[in-house]
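Have a look below at one chain only, the form predicted alone, in structure tokens format.
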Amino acid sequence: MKQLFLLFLFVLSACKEAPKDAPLSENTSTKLEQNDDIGLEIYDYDGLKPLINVDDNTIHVVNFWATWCAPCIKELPYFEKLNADYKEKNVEVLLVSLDFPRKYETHLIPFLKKNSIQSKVVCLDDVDQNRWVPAINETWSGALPATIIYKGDKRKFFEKSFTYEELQNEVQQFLNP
């Protein structure tokens, strides 16, 4: 059974299309691509890592989501509201889309436009989940939605959906240590 599962994972990773204009080297720790229509930036994990580990005086709220994830879509307005309500309080929201690259043009970009998403959105396009999921948080199963809230050395990880009140309460703990 274990061998069948490993074969299945290999087939899935082997079928993944490489992004257009992706560097051919193994070290792709840069932005892989940008959609000129809305400035959508696409990163591998090495390129995303600096965006989710900023060491400044800002409270960073990083939400991992996808358009195919119903709980993600349900909570997305709360992140947008948080972004608007707390912008003057030195809080930044980053939405990391885990949508499939072949769906960016047909699903993700139309969704962002239709819903007038104002928070910064980037895409994570990296097939090596066994590397980046535990690197983001060792307790993360990889399920969505997932959120990191951090400022400096203080960091909290959540593998759950939020209401606006819950999200606001967590951010308040960073504002009032």
The other form holds:
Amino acid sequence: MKQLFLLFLFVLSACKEAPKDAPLSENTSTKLEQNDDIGLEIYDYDGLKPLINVDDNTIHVVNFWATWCAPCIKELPYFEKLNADYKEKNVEVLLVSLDFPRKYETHLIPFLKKNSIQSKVVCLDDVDQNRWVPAINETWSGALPATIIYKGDKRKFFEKSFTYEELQNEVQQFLNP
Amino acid sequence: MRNLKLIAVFVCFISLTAFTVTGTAGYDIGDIATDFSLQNIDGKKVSLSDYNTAKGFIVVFTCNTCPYAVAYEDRIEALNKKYASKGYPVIAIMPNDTDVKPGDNMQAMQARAKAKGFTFPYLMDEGQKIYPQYGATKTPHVYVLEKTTKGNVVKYIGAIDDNYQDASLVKTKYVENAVNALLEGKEVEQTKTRAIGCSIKVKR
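Having seen the form predicted alone, please provide the structure of the form predicted together with its partner chain.
The complete assembly is shown below, putting the previous chain first.
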């Protein structure tokens, strides 16, 4: 009986959580949600698009990652370092998390807090990957991690892991073309 | 430093010779897919040529440790249940380096297959020689092959369907559509799709 009660409680709590995952299926707006605690912004592809096509004088480094992706976690400190070291040189890092929505609370937010991630983080939650994966880059097979470096019209795409030196070298090419 | 240069030259040479033969991108639609002899979770070797009565194959590069692969486990099993009897069995191949991903080693594969009741072979790409020939880059990554007199022809490359999060919200079942078309003797309409997956793990 006690177990049944616990189960009931569990189901009840699950119901309470449920609406957080809900908006994506019938979303029409571009920005789906904002988690107030840590300010997590969640977008579908149409919402993300302007954020990865900013036409200003800044070098944008966009990294697609997820907490479950081991090579992503390994290279994340390099993007953080780049964001800190190159701030004065007009370089901006955007980390686009592809974590599953149900893992935002349990995995992503704890990870961001624990590692006190300083770069801007947004979530991409859009199941129609066959539309947006090739739209982001025609050559992208869909494997993570992946990175875009762009400034204005100049744009490079990488389906690979980076070392800090490799990342610096690529950014340097945008700094001194 | 000199050693490094030597290694670089050597790697260049190897890549040049290797890639002129196989190409870097793996298979495209219409290419003949290689057969293989890979160890199954039951200890036996499995080859495509073992399947005398098959009309083709649903080759799935997948693993235990990738959340996307896990999200699709039940759907991969369902594909085998639905299509093995119709002549298109699922052949699953685990492409990761198991030193990098111990959670994908043979014991772990056996345990996962048992827990999930897989009815399809779940093969180890020992030495990681097969997935590069196919051009698989991630898990899950599907190749639908049609058996012809010329060999096993690649007819579809990509994702299983268009909703990794929720099977009940799937709008287009890419792999089923491809296999259904082949079973009806028609051309596959959507031959390639893209989806997010976990990069195949290799030693760096």
